[in-house]
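Coming up is one lone chain in structure tokens, specifically the form predicted on its own.
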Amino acid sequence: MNNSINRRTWFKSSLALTGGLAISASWVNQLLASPVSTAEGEFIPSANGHIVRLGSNENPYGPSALARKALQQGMGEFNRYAFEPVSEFKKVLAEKEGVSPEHILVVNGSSETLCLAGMAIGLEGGAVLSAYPTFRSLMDYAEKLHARWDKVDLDEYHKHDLNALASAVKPDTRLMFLCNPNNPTGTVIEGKKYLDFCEEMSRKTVVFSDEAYLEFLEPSEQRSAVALVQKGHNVIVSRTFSKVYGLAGLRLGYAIGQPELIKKLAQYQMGPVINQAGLTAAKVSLTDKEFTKLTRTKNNEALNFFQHYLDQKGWFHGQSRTNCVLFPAPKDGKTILAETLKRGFQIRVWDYQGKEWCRVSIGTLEEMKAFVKAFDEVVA
């Protein structure tokens, strides 16, 4: 990413956007809500009472008891900006990841890293390449700022088609986005195969490895592209505290990359943006191995139950390893959204290959048992 635009130019661009001079206010809503189907774009939700949220891939068990305790004890510092705590936390993260603090960027949720990278591509010029469907925030930001988004369909098992992705790299491809494990399918490119591919592609372009769901895999199975950053490769890794750690509402994440790449992302960051509460909870959550194990165990139990339900129905799905599953919509998407919400459940509907697909997040086992009963009524 060449530094062809300075902060002042970016600030003027921001003013133009927020002032609605070039793009209407609906642009902001589109990025925040991220409708991924015609059905979602046309659906107007209306429901009363408690809603079981199976649409945002949230952790129903968090924050952990240790994080809650730390938040209570840290209340006395929440009136202060987090200048020093951010610097200290970068050191903690750098030690954890085996890099220097200069390799770390602390962000307001991993979505900010995606936003910053997308803006850099769009504002500085270039194209972004990704599998599809995948978590699209980075590409949405890039497209809205006039970059090109090149998409490569997943393979027949709903995994990244690595050969097709490699063939799709063009001279103006500025970044390849890989989400592993992938959202919305929950599928994984296993181990060394993934790292070898990232290393090969990093010789052609910047590789962005979104690892928001990595901790849902067993520790022995977790293969992070941080290993490539340590070796000096052209790779950015994105991590979050929103998923396994259960801190989605506190918005904290971080990026790991070569110092020059981190600097180029940081120049678009409008600060101070990091909150004390998020830092306080995240720092102790990193050490809470019991809670992450609990989340994995409970999630796998509910995930296995739901995938077994899909198998019994004969509905195709990729082999998810995380907290979401994608499967073909058995009825039109708008009806599914309306009728599931009427019964107290919120899910997502995606468009892919001319079809509608349901993405259901994994809640507690009790929530998933209640959902399948409701879903049977919806699709009957």
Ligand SMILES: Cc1ncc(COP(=O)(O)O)c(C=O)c1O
Second form
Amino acid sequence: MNNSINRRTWFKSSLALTGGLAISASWVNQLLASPVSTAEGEFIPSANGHIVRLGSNENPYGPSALARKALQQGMGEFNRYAFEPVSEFKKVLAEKEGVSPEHILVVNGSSETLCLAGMAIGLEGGAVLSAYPTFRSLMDYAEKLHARWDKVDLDEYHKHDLNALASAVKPDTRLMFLCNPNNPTGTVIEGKKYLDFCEEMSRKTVVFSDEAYLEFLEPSEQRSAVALVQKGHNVIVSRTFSKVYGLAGLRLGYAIGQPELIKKLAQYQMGPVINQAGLTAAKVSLTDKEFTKLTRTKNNEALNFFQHYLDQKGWFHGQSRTNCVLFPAPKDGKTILAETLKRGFQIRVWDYQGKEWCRVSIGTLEEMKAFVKAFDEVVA
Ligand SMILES: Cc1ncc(COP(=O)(O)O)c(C=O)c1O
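One more: the block was the form predicted on its own; return the form predicted in complex with this ligand.
Once more the chain from above appears, this time first in line as the rest of the complex follows.
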């Protein structure tokens, strides 16, 4: 089937919404992961037909043509558990990352790494430290197991405040979570500064570098903390196939760390969680440089368009380099969620510093153009 035609048809139908079909709160919780604001917690969505998903930082261009082909060809193996393919894939990843297979854990989406690390750390008690706002799953798991979450606000440009983070390390800080580029702001701690900071902090505590969005940066700008794992530092790096590779629904990611840290996470992993389809698609996606380049180029075009819109409105936003942007909610969050959904768009509202903020994921340029028209109506 022709994907672009399908998307266009679907997109047109999504704009022809009239209201009617009620969707339960649990549906929205599943779609959104979990509410991050009072507005989301109280909001019962109702929509009719399809919506344009600008709420989960997905890749609207994926899976790549190569991944689709590999999935069709690999179907005959989907009756098997993926024991051997996982071992083989570990070797591929180890070679790519310049480490041994013992440094790698293949996971069911990087959410699993966040869960495993949150569990491993949470069970030890003490604290996890992170900037705020950031992607909170690891800290949520750790808190459920009675660890403390120490938060350090981002700076006025919505970047990580490295000095404040360094000062917030306490004797019982078991892990520092860094999301670079950061979700929900899309902002980046650049190059050497990031690696120097991670190295210094890893002498005091385990550093967790969530690099879900790293590949949105140009290859020459991508500085992974894997370089520190290679040197034997106390660092865990988390990667996913959900973002630039466009395979969110196939659930595949991996962690890279010292073998003893990897073992510590792996002890909580359930049986055979890795799926053949995800592995099949991920393997070819790793080699598909054309697709990742296309995603970057198209995302940048749509991101620039949207950031320009925010600038014209005079609304503050951090300099996002990924596929999401955070800006102050121009109206109350619940109204924004309801009115944007009524017009066929799903976005998110976050609470931060006693205010509400909109986080909009970057869709196609066509979707963003339609979204700003709708948003103008919502905030008029
Ligand atoms: C920073 C960050 N880390 C991890 C994840 C989890 O992604 P997945 O479980 O699909 O790999 C997300 C998802 O949005 C994210 O934004």
